[in-house]
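Next up: just one chain, as structure tokens, the form predicted on its own.
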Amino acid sequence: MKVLVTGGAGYIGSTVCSALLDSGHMPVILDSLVTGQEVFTQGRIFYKGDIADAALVGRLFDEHPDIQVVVHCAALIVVPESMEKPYEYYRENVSKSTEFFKILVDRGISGVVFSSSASIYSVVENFKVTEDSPLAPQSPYARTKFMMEMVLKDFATAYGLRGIALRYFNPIGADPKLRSGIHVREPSHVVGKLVDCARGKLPKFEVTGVNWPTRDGSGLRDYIHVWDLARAHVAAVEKFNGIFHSKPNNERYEVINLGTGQGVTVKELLASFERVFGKALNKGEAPPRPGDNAGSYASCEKAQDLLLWKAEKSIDEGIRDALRWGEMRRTVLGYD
């Protein structure tokens, strides 16, 4: 099957690119480089571009018109930085993404996965959420993933798109090949982080918020590997007409979370990665972030009943391939 995957040189995208190559399709990337890596794209079909140029993603069809699905990752993904930059965030991540819907409905593509995220959810009493439990997104960067939520949903009820909405929690790691991985030069996922530390680039690592209602009072997070997250993508394609005609009433429209259904808290996340890295990083604590939370775990029955998946690498597993990716940036990338 012939798959575009909007956001293709990024973290995500990249793997999910390599996960689909892997199951015999064919991923036809597109993507900006705003933030993407270009090496990401080598040996793949790739269009730079942005998902907002109606010229260019219509070329993109016409010259490719076996896509089936279109598998949505471009996005502006930093917490703290939508704090700041509000306008460049809902640009990005909700008005071109408005257009490219509008673009997919005027080619007539009835299939979209897309990247979505459990910074959406309320907090809730046991930390645990099921796809129906509350919503309450505490950051611009969340609300933009929320309001595309709703675009999705709207389009499919009035226009005929079919679209499968995957909440993402937290993903770690890198492709276990080793073709990508985490590629900003100051990142801010945490394992990204603690790598970082490890390797003598940040001073120490930082637990940012202390104080909240869990456990040891770090925030608690559900770490997936994003080799796991991949390869549920894939099976979101695979299984994407079998979804919708399963389903009652004609629904075009569904949300699925993606998580291990673990709750690991950022002090035992710390714990295990001294562990694996075999040495005591220098550490502290410091005020929670612009836009955090207590956190949240996923519920995955669902996963498991539409997409026949559940996670399966550990956090050690991801932890290893996050400190093999940052050994190797710079032959990848040109930079640690």
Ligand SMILES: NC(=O)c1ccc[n+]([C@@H]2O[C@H](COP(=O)([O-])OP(=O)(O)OC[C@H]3O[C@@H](n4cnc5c(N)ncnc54)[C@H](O)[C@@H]3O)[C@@H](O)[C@H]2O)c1
Contents of the next structure:
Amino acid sequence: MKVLVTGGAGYIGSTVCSALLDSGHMPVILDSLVTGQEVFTQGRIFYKGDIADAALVGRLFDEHPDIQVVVHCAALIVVPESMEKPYEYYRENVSKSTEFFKILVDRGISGVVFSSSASIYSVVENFKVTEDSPLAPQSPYARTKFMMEMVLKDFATAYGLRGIALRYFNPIGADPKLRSGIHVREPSHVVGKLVDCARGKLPKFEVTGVNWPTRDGSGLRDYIHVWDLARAHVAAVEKFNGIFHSKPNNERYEVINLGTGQGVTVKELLASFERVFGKALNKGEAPPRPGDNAGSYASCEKAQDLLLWKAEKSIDEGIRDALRWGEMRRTVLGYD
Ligand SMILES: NC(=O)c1ccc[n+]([C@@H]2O[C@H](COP(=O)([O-])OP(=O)(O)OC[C@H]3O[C@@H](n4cnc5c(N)ncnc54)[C@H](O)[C@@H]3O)[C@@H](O)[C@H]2O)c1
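After the form predicted on its own, can we look at the form predicted together with this ligand?
To see the whole picture, the full complex is given below, headed by that same chain.
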């Protein structure tokens, strides 16, 4: 199957492309390289450009008329940056994605798999969220994801596009074959910071927020190996038609959590990291960052029912692959 992957030069999109290739599919990448890495597209079909460039997207579909499903990963993704630059986030993630979805409708594309985020959930009492749990996005970034879910749902109702929003929890690790991994120079995510600390790039690892109502006061997350996440996209693409055939009333929109179903606190993650790394890190505590919350973990039943998928890799494997990628990323990216 040929699949358009926007943001296919990014961390998750490139891993999705690897998983598609390993399953015998053909990804076609569209990425502006605003943050992504050209090296992740090597040997793959790649169109460099913006998702809202109608002429380019039109040419891409002319040259690949057999594309029926699109995986839409392209976005700006840094929560603190979104608080400083909301205009850029709403423009890139909402305005441009809306234009892009309109192009898909005009081209008669039948399906979109959209990268959404667990950051749109409200905090619930036992931290476990189902797809029907209340939503309360806390940052401009999270609000762009929430808004695009609504756009996709409305487009599905009005224009016949079918959409699956995949709500990712907290991706960690790298492609197990190390074709790609985290590429940002200063990762804002916790495992990226832990790796930087282990490699001496950061002097200290700070647990940000230690007074949350969790079992040890640190934030609770659901860390999912990026390879498991990528495999879920392959399942979504392969099962796309089947998922909608079985839905009543001709419904054309679906939301699915992608997590492990295990809530892990930052302090627990830190302990696992030190065990896998084999050494203690220099560590401290700091106040929560703007937009942070106590966190959540996924109810995964729907993913199992609809995608016949569940996360298989452990948190230790995620940490190990993040460390392996950290060691070789200078060779691939040209910077540490
Ligand atoms: N990384 C996470 O923790 C996480 C969690 C939940 C959801 N997500 C979502 O997953 C998706 C991928 O995230 P990632 O971590 O791989 O980020 P990333 O920055 O590595 O990848 C995003 C890619 O999109 C490209 N891009 C951005 N705007 C574009 C545009 N207008 N036109 C064409 N290309 C554009 C970038 O160049 C980059 O390659 C995003 O939609 C993000 O919101 C990520």
